[in-house]
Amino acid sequence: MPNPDLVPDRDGITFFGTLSAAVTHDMKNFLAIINENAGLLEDLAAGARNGAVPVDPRKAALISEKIRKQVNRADKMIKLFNRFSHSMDHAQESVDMEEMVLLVAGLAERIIRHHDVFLTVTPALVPCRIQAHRFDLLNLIYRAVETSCEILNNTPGENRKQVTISFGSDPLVPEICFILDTGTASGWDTLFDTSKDRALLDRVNMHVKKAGPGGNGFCLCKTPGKQ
């Protein structure tokens, strides 16, 4: 029997079908992307065969490079699925929270791309270690980049948007920081405030903080006195 603790709600199984869909339909492309070049190579070696077209060895490298470029997309995108389905395998532990983001992003590209968002993350310059449910804080990481996409998407403007994720100084008090090239200057204070975000934030010993001084954007940050 699975352990109950481990086993996602209602919002967990939603996050983990949204990510899965993203995934799969990536790796659909990637397979036509494939199949299509895998026709070219058998047009070059019909042509060969029958003795009318010489095969073109800068051609034939050419397709070959797209394919192995696209087998090489395909294996990255699975290993980083297979790190995100065995999250719920996992129980309350120390996380790198710098490798949750990157997971999250390499996960969650094409739906940020859909938004017309460029992320970026900036390495951690100290160790960020939280103690969490690794499939908990994946959702919540993926729940702030969402709202960055959805705050970004509702500013006026056609230029293509940013989001940079950074990481806190102080290796006793672990953040996470999302900071908007734009995007409303106001309204931080209510942001993850449904019941569903707060219960969210609790699992993971962790409550949401403007950006600084003047900043545009928030933090995900440890609760004081949670382990």
Given for the second form:
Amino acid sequence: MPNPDLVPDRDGITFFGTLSAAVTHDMKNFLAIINENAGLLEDLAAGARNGAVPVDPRKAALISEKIRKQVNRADKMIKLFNRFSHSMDHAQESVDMEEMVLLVAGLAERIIRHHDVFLTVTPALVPCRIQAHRFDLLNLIYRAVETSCEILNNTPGENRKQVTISFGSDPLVPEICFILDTGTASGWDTLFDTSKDRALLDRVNMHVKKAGPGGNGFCLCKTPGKQ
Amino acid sequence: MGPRILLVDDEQEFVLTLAERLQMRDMDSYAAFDGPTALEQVRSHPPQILIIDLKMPGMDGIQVLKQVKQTHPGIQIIILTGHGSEQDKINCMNLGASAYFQKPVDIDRLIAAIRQGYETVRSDDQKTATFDRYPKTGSWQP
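Can you switch from the form predicted alone and show the form predicted together with its partner chain instead?
Then the entire complex follows, led off by the chain already shown.
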């Protein structure tokens, strides 16, 4: 159950609404595909009843497989959404940052795709944990993904729009890095510069630093000296 | 022969299954999986009915609706979306859509909207054909 002392602020509610809308859109699509395949089976059965064409067992098996695939997609999405919903249950705790990145990537897959952006997550080589409120950390990671998509879409050129997320190699200095295939380092000065973003960074005890070979990326890093 | 229908949706499984069901009802249906391809199909092989999703990568359904209504105002456009608000519905109808449905849709309701759209297309075609029989200038002799 959500902890009533940890009710999200307006920004947090907006984040929750954005991801909920994306998830329900996905669910509607899964249901629509299941609905059409069930309808196709009905059509085939009706044709067979009328003596037109017997139902091909291979065709029926194929349709059944398509329905099962959508049920699996829906089940996966519901599990992710359930974990997201429970992210408000506890105050500060030790949180696996890789797990949180994968959760955001799964929930926001449709949003990222609609930006025409490809997101790759490089597995962490060492444990990457931080003391934080899960919901706030998820919100920050989503803001980083959203910011990455905005930068890529505002960058002229024909480059493939790619974001690669990786993790720091020192477990004592946990960080999440976002490297963008922009080929330019312009427009980074105002990164996470709004009062909302600064407040969010402060709540999860993190700060932003530039990263990448050409300064074409940024990392969310644990702020030293803070729990 | 029934209406020629172009289905546009980035969910390929959805659009291909729906196309198959429409073909079983003697409707000549074909598919596109994004907005730019749909516009290309409209140019090269214009449909009588266009069924489009609103949220698609790159170019969304509203942009497709606007462009098609500018270049091919006679095409009847049906919105079939998984993510539409009441305001989206009003916007689409104001832009010239003939019907608006939320996914998952009842096939009979969709077929009824397709038939109604097809009747409009045929009626418009007949009016155009009748109009073309009249001379553009001068007096008309029955």
